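Okay, so here's just one chain, in structure tokens, the form predicted on its own.
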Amino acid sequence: MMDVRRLLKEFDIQPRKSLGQNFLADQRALERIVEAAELGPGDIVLEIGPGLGTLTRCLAAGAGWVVAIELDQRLVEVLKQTLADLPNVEIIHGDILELNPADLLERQMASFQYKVVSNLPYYITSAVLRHLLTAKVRPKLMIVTVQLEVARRITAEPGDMSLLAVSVQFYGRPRIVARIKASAFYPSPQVDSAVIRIDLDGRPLVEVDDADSFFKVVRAGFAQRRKQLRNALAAELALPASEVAQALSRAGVDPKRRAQTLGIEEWAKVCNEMQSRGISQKD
């Protein structure tokens, strides 16, 4: 387990389950994460939840600058000591959900692009992805380690889509690049993990008139996913089912379909059609 157990014992730290502290300690897994990030000296990397710094050290070897955000003050003190020899690493104590990535990276960014490479704490995976993908300044690439089941949900295709899948695929193209056994972590979680690569182009992958309205419609569709789309949207948006059915048909979507069967492009057509026809949505 590399230096994980030694460091925990040396600094008298017990991993906190409430913070999702399962430390990646397999060297090959760390190497695969870094390989997927394709780092170079011109890259600035944002790492969330660096823990004991095992991945941080690998990132620093390939990137020009690494900003590591750690919530646990105990681990911040460990990181400051164990990574003191790395001049291109900045350790920040804070909650990423309360921080603006652009503010964190402003001093180092020659342009508004950066990469995210992180073993995301499981309990905030969806919130962190949403926070970073909807920020005014978005990364150009994300390499994140998440639970295997979450990885499958994010990379799902029409027929098995979810709100999480639509939320990520609206902004980028996700794919699983590696699977990591639970035994690669200490303490070992109960499930395996996967490394996801999300390539972003700086703008959403589909054209919509308004992103907020897009997600309002999508959330409404998935709120009652067992219902036919016309009924789910009508109920959640307080609209006549007949109007919703007509809008779906004009968008080329069968009103009897269910939310999980639609791809990103179809959701965009539905949203744009509803807006263009002036179908109002309740606040």
Contents of the next structure:
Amino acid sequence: MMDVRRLLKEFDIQPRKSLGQNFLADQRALERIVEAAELGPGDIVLEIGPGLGTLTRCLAAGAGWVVAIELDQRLVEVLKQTLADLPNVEIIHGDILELNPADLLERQMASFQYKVVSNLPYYITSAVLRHLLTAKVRPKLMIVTVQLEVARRITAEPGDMSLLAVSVQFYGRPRIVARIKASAFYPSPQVDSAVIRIDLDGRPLVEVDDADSFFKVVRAGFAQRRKQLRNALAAELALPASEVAQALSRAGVDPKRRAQTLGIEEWAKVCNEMQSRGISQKD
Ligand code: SAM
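Could you drop in the structure for the form predicted together with ligand SAM? We only have the form predicted on its own so far.
Next comes the full complex, this chain leading.
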């Protein structure tokens, strides 16, 4: 269990379940995460939740600069001591959801390019992904460890899509690069995890007139996912079903299909069709 138990004992810290504190204690798993990040001395890394600093130390060995955001003040104190020998690590006490990545990296980001590498606190996985993907300055690559079931949802294909899958796939290409057993963490969670790699190109992968309208339509579709799209969109967006059906047909999508069957390009076509006819803007 590497240093995890020793450090917890030494600093008299009880892991907090409410903060998603399952510390990675397996050398091979750490190596796989770091390998996936393909770090070089020119890289700036944002780590969310450094915990006891085990992953942070590996990241600092490969990257030029690491900024690590930790919410738990007890752990910030530990990190300041255990990582004191690393000149290229900055520890910030705070809640990632309250912070803007561009502000955090300001001092280092001449090129405005950064990578996110994190073993995410599972209770805010979706919120953190949304926060980073919709930030003004998005990362170019994300390597995030999440619960296996969530990893499968994020990387789903048409037939099994969800709002989370569309939200991530709108901005980047996610794929599972490693599976990590629950026993690799201390304390061990109930379920296995997976490492996902999300490559971002800087702009959304599909052309839409406006991302807010795109997500308004997608959210409406998934709000009533058992219903046919024509009815779900009409009900949620307060539009006549006939108009919605026409827009769907023009986009090449059968109005009887359900939200989970649409791929990202199809959503973009639906959204653009609805917008071009001025029918997605009503509240
Ligand atoms: N990186 C460490 C590792 O791999 O062993 C710890 C990962 S642990 C799953 C998640 C970490 O995120 C914990 O240290 C927890 O305190 C921290 N955390 C929880 N909520 C946070 C938030 N909103 N902002 C920043 N850090 C948070």
